Every structure is written in structure tokens, then in C-alpha cells.
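The chain that follows stands alone, in the form predicted on its own, written as C-alpha cells.
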Amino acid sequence: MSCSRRTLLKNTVKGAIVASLPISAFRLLSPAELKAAIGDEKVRWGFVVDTTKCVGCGFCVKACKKENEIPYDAPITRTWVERYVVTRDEKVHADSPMGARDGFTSARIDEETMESGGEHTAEIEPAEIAKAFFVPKLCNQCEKPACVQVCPVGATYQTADGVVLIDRTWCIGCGYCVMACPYGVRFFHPKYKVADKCNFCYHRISKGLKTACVQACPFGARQIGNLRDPDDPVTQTIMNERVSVLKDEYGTKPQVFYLGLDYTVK
């Protein structure tokens, strides 16, 4: 991994890919594209989210602090769930309380933990509603990350299995990464006061286990997996249905999978 950091030192601040571009969702891929995307290595994670069978229970994000060390009581978090509500006016709204640490209490949508710009309570009635529904979000660990390529010392890198890591004996808390990052995934550790974000408990996939958000999940809407592997349940899916990614549009080419993601998420 040292020698992974040193090669990235030589070539830092490429420039962010973080730009002025339109804000979409996704759009479904092809075949050809996510074998494309595969490659020659022997492993490469890979991560699948069934929109259609999350059901905000916020078991996956208490899960995830647990086990790395993320304040329980701070409203940050490595993974998180937002709650989607779309009236039939078509307006959208959305939350995600403390992460959905606790899941969805309440019907009102909290939309000051989204960018509404200032803070606003929406109460719906049911009969307004055109669909709801939850969507899990976490680092989507691209093939061409951002945040690698704006780290001005190193601290974060990307291992030969595909995961973006992050040193924090070499972070200097500079942000760059912060603010490169197109899906919002990053932030500061209140503890240790450097970059932090989801790696895919790398700690736990490297021994052959899963991440703690997949294990937790009561409902299997997470899913880890080896791309490498034709046999892979991940890899299956990915190659079979009809999935997404977010913000295809910044060329990143996450490696974080949807199945069933509305055309209304951002």
C-alpha cells in the first residue's frame, strides 16, 4: 500500500473531476460496458444495492459505526439511507435523519439534512403521495476516483483490488478530497480530525467476511462481491439485470451497482 501512496505522490493534483456538470441520477449500462469495466485483475469489489428491498430500518448505518469507530451520536456516517417521497404534483422530497441511525420515525420529511436550503418540514398527506421509497448510499469507490487524483500527499489511494482507502497517519486534513468528491461521501472525523469515509471494511473483506452494513442487513438489499468472479452473486446480478450508477456523468465509473433506482434520485 506505501508503494501505492508513493506512485500517487508523483502524480497529484490532476485536477478534480468534480466540474460544472448537470446534476443526474444514473442511466442503466450495458453489458459490454460493466464487462469492460471488469478488467485483467484477480479481484475487484464490487457492491450491489436493491433499492426495492431496503426498507429504512437504518440497521446497515448503525451497523457501520459500530464497527468503524464513527460517533454514535454524531450526524455523520460512512453509509447512509434517504427517504424519498414523490407527490403527485411531482415534487420531490427527501431526508435522511441522522443517516437513518434510527430509521424513519416519523412521517414528516426533515429535507434541512438535504440541500433544500435552509431548513423545511414537509408534512404529506397520504393521499398526495405518488411513490415512496428508501435508497442506501455509501463510497461508491470508482474505477477513475476523484479524491485520489486531488490528495496532495497521498493519504489517499487506491489499493490493486479497486478500493480507495485512506492513511490517516498521512492525511493533513487539507479537504481537497472533501470537495472533489461528486457524491458527498466524505468528511471529517471528529476524533481523529482527517478525511474519512466507507472503504468497504476493507479490514473485513480482505479476511474473506463481509462488510458489517451487508451482514446487518435483515432484508439482503446489500450485497459484496469479487467482479472477477464470473460465479459471483454480485457479478451475476450486475450482468443479468438491468442496473445503474449515480452521476454516470462525472466518468468516475463507480463500482457501487442499483437495481431498481428511480429516475429521481440524485
Second form
Amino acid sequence: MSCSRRTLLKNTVKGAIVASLPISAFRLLSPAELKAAIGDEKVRWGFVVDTTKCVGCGFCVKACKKENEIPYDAPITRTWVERYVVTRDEKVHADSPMGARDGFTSARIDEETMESGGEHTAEIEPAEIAKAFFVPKLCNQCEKPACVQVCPVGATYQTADGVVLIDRTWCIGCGYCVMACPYGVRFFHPKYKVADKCNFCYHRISKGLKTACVQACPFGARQIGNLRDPDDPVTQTIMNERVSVLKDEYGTKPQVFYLGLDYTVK
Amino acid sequence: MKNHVLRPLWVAIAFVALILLARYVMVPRDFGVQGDSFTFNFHRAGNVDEWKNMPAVAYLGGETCVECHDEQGAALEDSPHVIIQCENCHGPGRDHPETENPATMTIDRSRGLCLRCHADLGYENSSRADLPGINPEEHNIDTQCVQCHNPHTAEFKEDA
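Alright, leaving the form predicted on its own aside, put up the form predicted together with the partner chain.
Now the complete complex, all chains and molecules, led by this one.
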């Protein structure tokens, strides 16, 4: 067999082109697949937290734990409230005792209760306080969820309406997602031995109810709504007011938007 | 070719076939890419409906409660506490309306329940400061708040 330099080069180029054509280029999409691909869903769930309205009563945490059957006395929770106290010398003290399940009933700050660490408890004189506020946290149901990317078995995923769920029968409990979430919302469920986190009360919102935390909040600090509906109050807030998200620099595109978020909040 | 060369080959082929069979049996039929993204939508489709029904709704909402407890409903209606859901103070009402069993509800007379909102923490610029606050270490210590205050109307109890 003989092969000239010319034919070798020609065939190499041809071969490279053919090899780089993905099989999917020849596949015909069904109308349903096409619809899913362009995101023509009627519902996309979004959340607004107004930190200026929160008084730190913690009823949202209590309701969430009971509604979703999270062991009540274990130090795990799907949603929690953080307290920030910034003193006049610009020190930030933050805590979240038991995720604020029982609210904040004392001025003593126990920084050990924060995931981000801190060691001491602080008794701060009211005169030293420059500002103090409460920040409710929950799963951000990111548009680009880092936790889903790292799952090795396809146990966690994003639904068509934008909620990130965990398949309890499929999760192997490896814990990659717990580490990957920049917001620390994932934990191990001691009963099912799988990863667990807030899912916007999927069983409630798909029945037309509000999430347990939204219903429990006496002050309207939490709102859930449909981002595809331009008249929805949540969509209106996001479009017309100055909202921000947590840890924007991670590029996860959170779908939980905050009003009145201070720069000290991490 | 001689048999002793082929025999390990058959074993290897059988092994691969076994793995493929096991995979076929164990992976659910509805497992796969359910949307446009392999990264985010690769899962068992049936799990979405499982979550739609799990767990059972526990918090029924105040409108359900006042159907039977119109007295408390009326008491709350004209009080500043109207914004607080019954179940925040009494726990989730799941099963209670069907069974009408008072034991399924909790009555929390602890000071802690009221202090969630009424403990004065001295945070002038937070909305906690907008609520009437008391110092828990000074205001009638060691006595339940509901000895003197009606939790529903937020007024003084007549007999207190």
C-alpha cells in the first residue's frame, strides 16, 4: 500500500472533521425536548428575603423543621436566621444559636454557633452597637448549582421549575455536594443517611400553598413567587427594587434575592 | 486458536455481559437527562413527583383553625397579634381537625415564646426595636407572661 503525503494530509483533515461531529448533531429533537431546551416552563420559583423586616423571632425555622420533619433537637436545619451586630469599632459579631429555632431572646452573642466559626461569646453594650440586624438564610436554588455539578451519581438535580432536589433513594451519601455548596445549606439527614437541604417546600408550592417559612413569618420578611409571571409581587420586587444576592462572585446565580443586605453578611 | 487461549476471553466477555445486565436491571427506566443539561438535569424523573407528595402538609394555616376556634379567631382579629399564625404558637395542626384531639396541639406557656419578639435587645436600627420590648431579666421574672397578658388579644387578663 502506498500513501502520498497529499492523501495522508487530506485524510487526516477529513477524519478530524468527522470525529469532531457529535452524534447528537444528527438527532431530531421531539417537541417536548425542544420545549424543555428553550425553557418554555410556566413556572420558575424565586424567593425574596426582606432583611429590614426580620425581627429574629425564628418562627420560620421552627415551622420549617416541623413541616419537613427535620429532627428537632439535632443541630441541623434547612433554613436558619443569622444575627449580625456591628460595633462602633467596626467589629462584626455574628451568631445563630440552633439556627435561631427558638429566636433571639438574649443579647449575648455566641459566635461558635456560626458555621463560619468564631470562638468567643460576646456581651455587647448597647452604646457600642453601630448596627444590628437579622438575616434569614435558605437554599438559593441556584440557576447554576455547584452542588449538582459535583454529584457523581445523578442523585441531585434541578427541576424544570428551578428547584434543586435530592433523590433519597439514589444518594450514596458521599458528601461532595455538602462541601461544594458555597452557602453551606446542605447537611446530612441522620434518619435517611443522605444529603438534605431546603427545597422551597416542594410538596407545598406544587399544591398552591406558600412554603412553611413564608406562611409562618408574621412580618412578611419572606416571599415566594413565580419569576415567569411579571405581575407576581416577587417578580415585581426583583424588577423594581434594589435587590442583591449572596456570594455573587461564585457565579452560581442564586434565585433568592435580598433586600437591605449589608456588606458584612457572608 | 488453541482452547487455553480462548477460555479467558470467554470469561472476560461473560463478565462484561454480566455487568451490562446488572446495569440494565438496576438503573430505573426513567433515569436520564430530563431537560437540556446533562450537568443539571440528569436524574430519575419519578423523583420529582415523589417530592410533590412528601412529606404530608403539616402547617394548615390560620384560616383552617378559626373555622372551629372562632373565639380565639375573634380575639386575635382585633389584636396586634393578628399577624402571628396560630400554629407558630401551637405547633403544626396536621391531623388535629380530623381527630379534634386537643392532645395533638401544644399550648406553650413559656416565657421564651413571647420573648422571641418582646425581648428588648437594644438594636435601635433593626425592626426588633419597633416592637414593644421588655427586659426579660427585670420584667416580672419567674412568672409566665400569660399569667398577666392574654396571648391572643395582647391585653391584660382581667383576673390577673
